[in-house]
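Just one chain follows, in the form predicted alone, and it is written as C-alpha cells.
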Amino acid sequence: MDNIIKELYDDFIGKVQSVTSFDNLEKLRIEYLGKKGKVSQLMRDLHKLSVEGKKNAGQLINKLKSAIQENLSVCAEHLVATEYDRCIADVPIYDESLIVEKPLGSYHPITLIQRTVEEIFRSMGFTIEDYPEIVDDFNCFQALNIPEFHPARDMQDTYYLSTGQLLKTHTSAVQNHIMRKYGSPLRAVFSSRCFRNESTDASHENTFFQMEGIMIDKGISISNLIYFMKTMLSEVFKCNVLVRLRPGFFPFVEPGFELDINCLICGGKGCPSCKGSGWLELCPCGMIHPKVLEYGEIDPEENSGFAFGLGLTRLSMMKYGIKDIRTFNSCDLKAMSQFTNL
C-alpha cells in the first residue's frame, strides 16, 4: 500500500506541473479527490488489509489527501496570478512624468470650509456625523417640537417626495438620531445639504450647506454656546471676528437666538450679500427644548444642551469673499478657478 500512494502522489505532481487552464485543474481534482476518484479509491481497498495495516494506511491516505489538496491550491494560486499578469501586460502604459499642462483644480469652497470647521470642533472634543438627505416627518419635524399643522412650519417651504419623507429643509433634522445613538454626555456635528423652496438672491438659494452642532450634558449654559462659537470663528478666520446674539424663535430650542456675524464682505458698511444690514445671519442656536431632549430619550430634569445650524454656505461667502450666494452652485468653472491653491 505504501508504494501505491507514493506512486500515486508521484503521478499528481507530473499531472499538476502541466496544468495551465482551471478547467484542465478541476479535472484533475475530480480525478484524485472526486467521489469515484483514486484517493477515494484507496479508502475503499483499506478492507483488504488487517487492522493495524489500516491504521497505517489510512494515516499515510490522509496526509496524501490533503498534499493534493496543498497542491491543488498552489496551482490555482498560480493561474490567478498568471491570469493577472496578463491583462495588465493587456493595459498600455503612459508616461508618468509627462507634464500637466492644464491645472488639476480643487475642492469646492464649501467642501474647504466644512473640513476646515469639522477639524476645529474635532479637537475641541467634537465626533463627526453624518445622515442622509432624505429623511421622515418625524425626525424633520415632529421629533423637534413641531407638531402636524403647527404654523412653524410654514418658516420652511419644504419639498415633498411622494413616500411621504421630504429633502431634508435643515440639519436639526438630525438630533433625535444623535441623542439616541448617543445619549448623554454627546458632543457632535454634521454637515449636509438642505433644501428649501426659496427665491433666490444674493444671499438666498434653494440648495445651501449646513452643520448642525449640539453637546449635551449637565450644567450646559448659552456661556459654552458662545464659547464654541467664537473660538470656532475665530480660528476659521485667524482673527476675533464681531458677533451678535438677537432673539430668534425656534421650537426646538428655548430660548433661541439668531448669531449675527459682522459682514467681512463690505466691513460691516453694507453691501446685497448683507442687504445693507451691516450684519449676515448665520446661525441660528440656542438651549435644547426640554421637549426635543424627551423625544430623544435624554432626561431634561437632569441634563441641558445647546444647539446651533451653522451656514456653511454663508461662512463661505465671508471666509472667501464671494457676494453672490448663487456662484457656489452656478458651475461656473472661472469663478471657481480662484481656489485651485487654496
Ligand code: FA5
The other form holds:
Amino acid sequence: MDNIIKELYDDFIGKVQSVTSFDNLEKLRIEYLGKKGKVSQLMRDLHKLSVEGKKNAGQLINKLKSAIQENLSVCAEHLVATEYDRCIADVPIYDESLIVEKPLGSYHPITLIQRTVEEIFRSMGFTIEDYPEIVDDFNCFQALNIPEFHPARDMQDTYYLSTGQLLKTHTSAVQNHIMRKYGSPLRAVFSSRCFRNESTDASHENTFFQMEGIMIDKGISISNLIYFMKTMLSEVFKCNVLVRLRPGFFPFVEPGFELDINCLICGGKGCPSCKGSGWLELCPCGMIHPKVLEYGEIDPEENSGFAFGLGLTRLSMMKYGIKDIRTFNSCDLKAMSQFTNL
Ligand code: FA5
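Moving on from the form predicted alone, please list the structure of the form predicted together with the named molecule.
After this comes the whole thing, all chains and molecules, with the earlier chain placed first.
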C-alpha cells in the first residue's frame, strides 16, 4: 500500500505542475479527491488489509489527501495571480500627453462601456430602460425606504429645482418606476448621469454615471446576485478581475453589500485613483428590501429580488486605464481622442 500511495502522489504532482486552467484543475481535483476518485478508491481498498495495516495505511491516505488539497490550493492561487497579471497587462494605461491625429469623432469612453454592459445584460434577458434625469423626492428617496430627515440623505445632497424636483443622485431613483411598469417577474438595467454635491478627487465627480440593475421573481437569492455580478465583470474585462464583497448599508436593500474591484491602475498597490487602498468601490448591491417591493406594488411575501448600482464612470476608468475621473468631463478633445481606436 505504501508504494501505491507514493506512486499515486508522484503521478499527481506531475499532473498538477502542468495545469494551466481552472477547468483542468477542477478535473484533476475530481480525478483524485472526487467521490469516485483515486483517493476514495484507496480508502475502499483498506478492508483488504490487516487491522495494523489499515491503521498505518489510513494515516498515510489522510496525509496524502491533505498534501493533494494543499497542492491544489497553491495551484489555484498561482492561476489567479497569472490571470490577474494578464488583466493588468491588458489595461491600456491612458497617456494624456499622447496626441492621436484622427479627423473623425468617436464615442465617449462612458458610452462605450455603457453599451458593452447593456449588451451583456440584454443577452441575459434584461430590458434596457430610460428615464428623465430630473426626478421627485418620492422616487429618489421615499420609495427607497429613505424618509424625510433620514441620515442616508446626507451623503446624497444634490441640485434642487424650484418645483421641489431634483437631479437624481443615484439610478436607484428609477427602481419604483420600473417595478410599477413591469411587476414581477422583471429583469431590467437602467443607466443615467447622477449628480451629487461632492468634493472632487481622482475617483469622485459631481456628475458621474451609474447603471442600476434589478431582477425580481419568485425565489431570487444572493446566489443569483453573485452570479450576475461575476458574469458581468468577467465579460467586461475578459479575465478574472479580483473583487471583494463586504457588508454595506443602504436602506433599500437587506442584506446589502459593497462590491470593490482591485485597482487595475496600480495592480492593487495603492495609487491616487484608489485613494491608496488598492481597492475601488464599484458596485454596491443587495437584496431588495420588502418595503421597497411594497412601494413598487410587488408582493414581498411571494417575490424577492436583487438590485445593484454599478459605478459606470469608475468601471470605464478601470477598463481603459484612466487614472483621474475628472478627465471624463474635461471636454479635452486631445484626451478624448485617445479612445478613437476602442
Ligand atoms: C448608491 O448610489 C446606491 N444607489 C447603489 C445601490 C443600488 C446599492 C442598488 C444597493 C442596491 P453609492 O453612493 O455607493 O450607492 O454609489 C454607487 C457607486 O456609484 C459607487 O460604488 C461608485 O462606483 C459610484 N459613485 C458614487 N459616487 C460617485 C462619485 N461622486 N463619483 C464617481 N462615482 C461615484
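Residue numbers count along the first chain shown, from 1. The term rigid core refers to the most C-alpha atoms you can superpose between the two forms while keeping them within 1.5 Å. Since this is a predicted model, take the numbers as computed values, not measurements.
- Taking the rigid core as fixed, one finds a CA shift for Gly14 of 2 Å or more between these two forms.
- In this overlay on the rigid core, Leu72 has a C-alpha that sits 2 Å or more away from its partner position between these two forms.
- Put the two forms on the same core and the Cα of Glu198 is off by less than 2 Å between these two forms.
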